[in-house]
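In structure tokens, one chain follows: the form predicted alone.
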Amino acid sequence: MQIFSIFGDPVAHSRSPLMHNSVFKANNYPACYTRTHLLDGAKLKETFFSLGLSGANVTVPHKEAAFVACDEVRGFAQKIGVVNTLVNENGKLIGYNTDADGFMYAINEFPNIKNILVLGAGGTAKALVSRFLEEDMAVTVLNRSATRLAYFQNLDCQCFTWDDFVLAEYDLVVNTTSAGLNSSDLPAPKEIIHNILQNTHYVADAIYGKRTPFLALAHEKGLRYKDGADMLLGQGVLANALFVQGKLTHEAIQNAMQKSFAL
């Protein structure tokens, strides 16, 4: 029986478990997924071996320290610096990340994207945003303050605090925060989000399973928006597909993973 969960702070809301259980109990796969609730990142790795995890998740804070933590990192991870799939492979930590394929899919239903504003600027946004860049998309990121910017000067997107913001039209509004998960806040100041709101024709949020005060303005005005359950199908088909190792094929973990949202 292979062990597999999830790293998080908080983690108590992921639906990951649902998602993973799913696919091992349709297809008789001999795995079982739990959660993991880590408040210090520099213990990921001691912690996920201490479990005798054979793979894992890795969600908010801790997609950095993923990286750091890894004894190999493959793919689009090693581009951007950001984990969010581990994989145990012969006592050796693999690192991926399915993040940035997984939006890609949720936004497939928003035609014509091609200037984005991303608010945030950590795991998240670095995977998103890298991705965006690949498909010749313009991207603009704002963020609380200019500590975390650097990064995404590096690539030449314009980068923005809230106290320097200078508005423009957008095709979508991402939110990569965790603003909304456990309170009311929005992912910036109101007078800020009303503005960008007004100018923008699509709007999407990383968080899943409940409509954020961010959505709930978006909603108010008539714009079409989602939250980030697509996306969390999307990289959750990805990481199973690593997890099993080709032993199920992409449309029976795909098949049995939607069906998970039902539940």
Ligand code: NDP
The other form holds:
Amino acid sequence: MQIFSIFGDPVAHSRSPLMHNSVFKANNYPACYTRTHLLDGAKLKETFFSLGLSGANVTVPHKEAAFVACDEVRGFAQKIGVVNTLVNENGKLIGYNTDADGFMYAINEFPNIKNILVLGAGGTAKALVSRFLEEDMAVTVLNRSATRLAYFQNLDCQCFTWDDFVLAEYDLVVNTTSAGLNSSDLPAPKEIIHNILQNTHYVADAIYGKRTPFLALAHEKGLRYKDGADMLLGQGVLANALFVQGKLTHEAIQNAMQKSFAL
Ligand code: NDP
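Based on the form predicted alone presented above, generate the structure block for the form predicted together with the ligand.
Every chain and every other molecule in the complex is listed next, the one we just looked at coming first.
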């Protein structure tokens, strides 16, 4: 029996155990997936091995710590320094990032996205922005504080804090902050959010399982919007494929995981 887990703080809200266990159960795959509340990201690696895990996912706020903890990082995660999926390969911790491709899958339904405003500058923003730039999209990043913007200033992005924000027109605005996850906060002051929503076609939030105050405002304004559920599904399918290493088809994983969203 293989054991998998999700690490985060908070982690009680995570749907990952349900999603991955649904795949294992539907396909008679000998594994179970649990959750681990981890306060200190520096303890990720020792906790992973002390629990005897075969793999794990990592959520807020430990994705950058997960990158540091890995013995080897592969693919897109290497480019962005952010890891959301860990695999135990012969006692070595191997890191991947499946968030960005999961998000591209989620926004497929919004046509002609060329100009994106990203709210937030954490691990999720790094993953998504790098992926958007690979698709030749124009990207603006707006964050509460300046420190984390340095990373995006080195990429081909316009960067603002709340204090110096200059509004433009966008095809899509994406909330990657954790504002609204466990609070009634908007991802920026109300006046800024109001103006942004007047100037975009589509709205997306990385947060899933609830209508955040940000999405509630988008709804009030009659905009087309979506929460992070499809992103969660997309990243989960890709992560599960890494966990089972070819023993289940992509289709079998996706079908079972999709069904878990109705539970
Ligand atoms: P990080 O901790 O790396 O980054 C958090 C970001 O949010 C920072 O830019 C921070 O700004 C900003 N922030 C935090 N609180 C507030 C607030 N009250 N108001 C404005 N800005 C705020 O988090 P992640 O990037 O890992 O995750 C962000 C969100 O995305 C989480 O809610 C997570 O659940 C969700 N997510 C969903 C996924 C899905 O599959 N649907 C996948 C991945 C993430 P500052 O720099 O000023 O501190």
